[in-house]
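Consider the single chain below, provided in structure tokens and representing the form predicted alone.
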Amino acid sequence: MNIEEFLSEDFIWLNEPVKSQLDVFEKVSAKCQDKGFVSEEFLEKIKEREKVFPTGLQLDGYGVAIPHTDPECVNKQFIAVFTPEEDVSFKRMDDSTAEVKVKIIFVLGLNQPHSQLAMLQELMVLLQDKEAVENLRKTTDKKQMIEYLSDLSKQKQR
């Protein structure tokens, strides 16, 4: 599985001014709904799921989040990439009483159970590379983001 097949410039936000995870979810949901990728329920479902199963990860010196929701809300599969201008707080996956300041967010819009698990595993491998995450965070061009993620994915699969 190659991450590139799920990426589109339409669903990449770089250095985006947002104040909260809700802002992130609203922007991603509105764009994805406008393009027909998700149903009207997507925003509520992703907020609900994040409350019950937080997706913030504290890695080596940086935070990331990989929010996702029920497959029935997704019409066409996608991965949205979001780098906020200022870090955004997410509850931690491993300790829902703690928060992590997130530098990069991957919103998974996948409607095949095997796709979701495979992509989570692939992203976890990519996100273990601190230098790669810093480079993703600094990327200012959407095409470059897609190329970089695709190249990273291919390297890690070798």
Second form
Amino acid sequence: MNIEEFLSEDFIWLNEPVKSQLDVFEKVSAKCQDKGFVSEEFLEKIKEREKVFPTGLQLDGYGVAIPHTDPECVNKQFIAVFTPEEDVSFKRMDDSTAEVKVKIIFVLGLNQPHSQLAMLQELMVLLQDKEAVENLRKTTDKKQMIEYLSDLSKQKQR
Amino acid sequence: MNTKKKVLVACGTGIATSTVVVERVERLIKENGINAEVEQIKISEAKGKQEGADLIVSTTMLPTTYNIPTIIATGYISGINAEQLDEKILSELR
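Please supply the corresponding structure for the form predicted together with the partner chain (the preceding block corresponds to the form predicted alone).
Below: every chain and molecule of the assembly, starting with the one above.
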């Protein structure tokens, strides 16, 4: 499975005005719950998990976040893509006392442990590509975002 | 004596980042001919599983202390200093 199969226009927010990571979680959870992809505990679980084990990643001069939580509250797998109008603060995965300003957030709705390796590797390689992240950040059209992510993941496979 | 070593690879939920790191560590072990096995866990399970294991490799911060060596491997996710992490892990297992 590659990234494309986890994406849907329903779960993409572009240049969205938000004040904090909580706004991000609330928007994504509400939509995913509405579409039946997550249980009603998802919001609380993802907030809790982010507090204990944050998911902000400091890369070379920019930040991204990959929030995710227990498989039990995910009914159907998905990846939500969220670009905030202005960078949002996340705590760092490797140091929860430090913060990172993130440009793009991928909420990972996964429920099968030990799998999705190919997709996760594609995603990690993609996040490490500064130019790609900049381009994703600038994308204003949902369809284009999906095409762009699929193209990138295909390039990375080669 | 070349006894088989055991590496615990952990992340917060045992579902996303540790999956990527398990693959990387398994490849590292194989390529360097090291006699070791890898188990993917949630970091909350590490305390109970450390006995019989030789090393904990975690993508998240450690919530407590352990009796065996630990390595924070967020670099495998961010790509920053990933080669240095390879060396650190190898030196623990050799």
